[in-house]
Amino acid sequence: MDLFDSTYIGNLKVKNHFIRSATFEGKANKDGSPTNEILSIYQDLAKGGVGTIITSYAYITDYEQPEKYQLGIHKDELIDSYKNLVDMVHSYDTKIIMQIAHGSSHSQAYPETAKILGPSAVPHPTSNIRPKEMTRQEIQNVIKSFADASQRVKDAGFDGVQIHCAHWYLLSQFISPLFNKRTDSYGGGTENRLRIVMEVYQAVREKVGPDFPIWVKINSTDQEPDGLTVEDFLQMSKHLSKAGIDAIEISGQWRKFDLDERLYYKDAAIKLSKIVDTPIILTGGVRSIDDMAKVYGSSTVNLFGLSRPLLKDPAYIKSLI
């Protein structure tokens, strides 16, 4: 078996081991629905041979939106707008997963009208936005928003949903000691900081049923003093794996790397592969087939998320054959 062979990610059969990792396009309609430009981008990717596409992150509430012209899945009226996109991708025997996110203080398209929530009232180091510390009721409301959005993803025909817990958006702020200063059951040790993510997963699972794929994209480290450590990430991922998550995509604060570096999170991925059976997607600095083959040949990590090579050439996967 090689990287071009079909495989399973949980119960989802995919035609190869290559995944287009979520990449923001900024080309959606103002209401969050996909435009013809979005369809064209995804058609080029599907034609180009990638086995699975993860959409750019879609916002899940009507009170905050991380970017202008971002995909949205925050209301039922959007469900039908995605069906042509999904059908088109499926016509190329390619699978498509929707990534869903709550933005918080990382970025806001309309900060003057947004309700900006966070685990604690800690200013974001890049945006300098200070969120409102969430009440327990607001936490429950966000959990419900993730579950409701996931039902819409399923109803639109997607092959699965990916929960965004990376890049210092809301859920990754909860798992990070840099942002989470809470003293209740959602703050403190690793299990408490992970609690909202576990509750999101459980609420989504209850909503979409036992067989619909639920993936997570999660930071493996904050790469900052007193931040999330790889050991924290490994313990959290073990809990997610035990709970039944279908795939774990490993990420981190990629801005800390030189763009010429490769396989940013390889070591974390290999460490995780030794302690869980859950499929692992290695993303970040994936630049060449030789790099992927080396990881594949020396570990059980066999799924690879790509962005930059596919931005340069949507048919990159076909060019490798």
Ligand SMILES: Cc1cc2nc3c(=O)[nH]c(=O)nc-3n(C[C@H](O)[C@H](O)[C@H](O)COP(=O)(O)O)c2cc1C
Contents of the next structure:
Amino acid sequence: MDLFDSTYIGNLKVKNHFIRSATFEGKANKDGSPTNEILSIYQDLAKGGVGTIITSYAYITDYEQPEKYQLGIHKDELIDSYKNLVDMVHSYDTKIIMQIAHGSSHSQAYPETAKILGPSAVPHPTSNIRPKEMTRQEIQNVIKSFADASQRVKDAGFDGVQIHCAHWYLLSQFISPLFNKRTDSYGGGTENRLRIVMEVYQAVREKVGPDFPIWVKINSTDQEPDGLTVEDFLQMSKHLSKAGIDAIEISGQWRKFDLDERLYYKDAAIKLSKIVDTPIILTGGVRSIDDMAKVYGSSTVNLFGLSRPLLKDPAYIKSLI
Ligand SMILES: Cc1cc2nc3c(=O)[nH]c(=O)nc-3n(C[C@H](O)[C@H](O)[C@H](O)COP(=O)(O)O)c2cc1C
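Given the form predicted alone above, I would also like to look at the protein as it appears in the form predicted in complex with this ligand.
All chains and molecules follow, beginning with the one already shown.
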């Protein structure tokens, strides 16, 4: 197998095995639409040879937004604003997936007016923001927001949607015992903590149909005592795989690693590849073909996500040849 050969991620044909993992720019218009500056960033990436681009995380409701100048996909009026971007990326034979996210207590661009929701009223360890514990109605509303946003992603011409369930934003708070102290059916064991994610997946699938790629980016561990374990992650991913998710991108609290560390989640990815057939994307500390060879030489994991190397040099993939 050659990482520069075309392959399929589920039913999506991509020109190579390299994926730009979601990377926030802070350069969108105030209404969430992409600027020419964003277009130019994605053009450099597409020219630079990456097979698939996952957009920066886009917010999906009008009551909260993790960062200022973030992409948004929370209203129908934004659909047309993405068409140039998608067409431009496609003109380089590059695929583009939109990542969609619900924020919570990780960060809020406009905290004075935001409705800050979480699984439980547990303060976030980095922002110290204490969210409001969600009612069951609010859970249903969030599920609907993910589904409606995914329909817009499809209507704008993207090749797929990625559900953000990593980095201690809302959905990854639900799967984590550090944040999720609920005693109803959305808290407790792994199946209960995953419930909202499964319901989001099912609602999105109902909206976009059987063929539209739905990916997830998920924490493989909280890297904290009493937090989400790799064992929890494996069980949860098995459920997602069985439900029909098209790709699983593996992540975690990547900021805790030193810059010279490599392949942070390699072991989790290899373990997962032994129990599911779903394509797996390994992201975090992937820095060279030799790094990747260590993984695809000894497992079925052969898709690699990169963020910081492509921030530094959008043509990084070409430099690997
Ligand atoms: C500036 C910056 C912005 C990021 N924005 C996002 C984002 O919007 N969504 C996301 O899931 N991850 C985001 N990440 C995390 C990356 O996708 C990736 O998981 C992490 O950087 C580890 O990969 P790397 O070692 O290749 O950088 C961001 C990372 C950086 C450096």
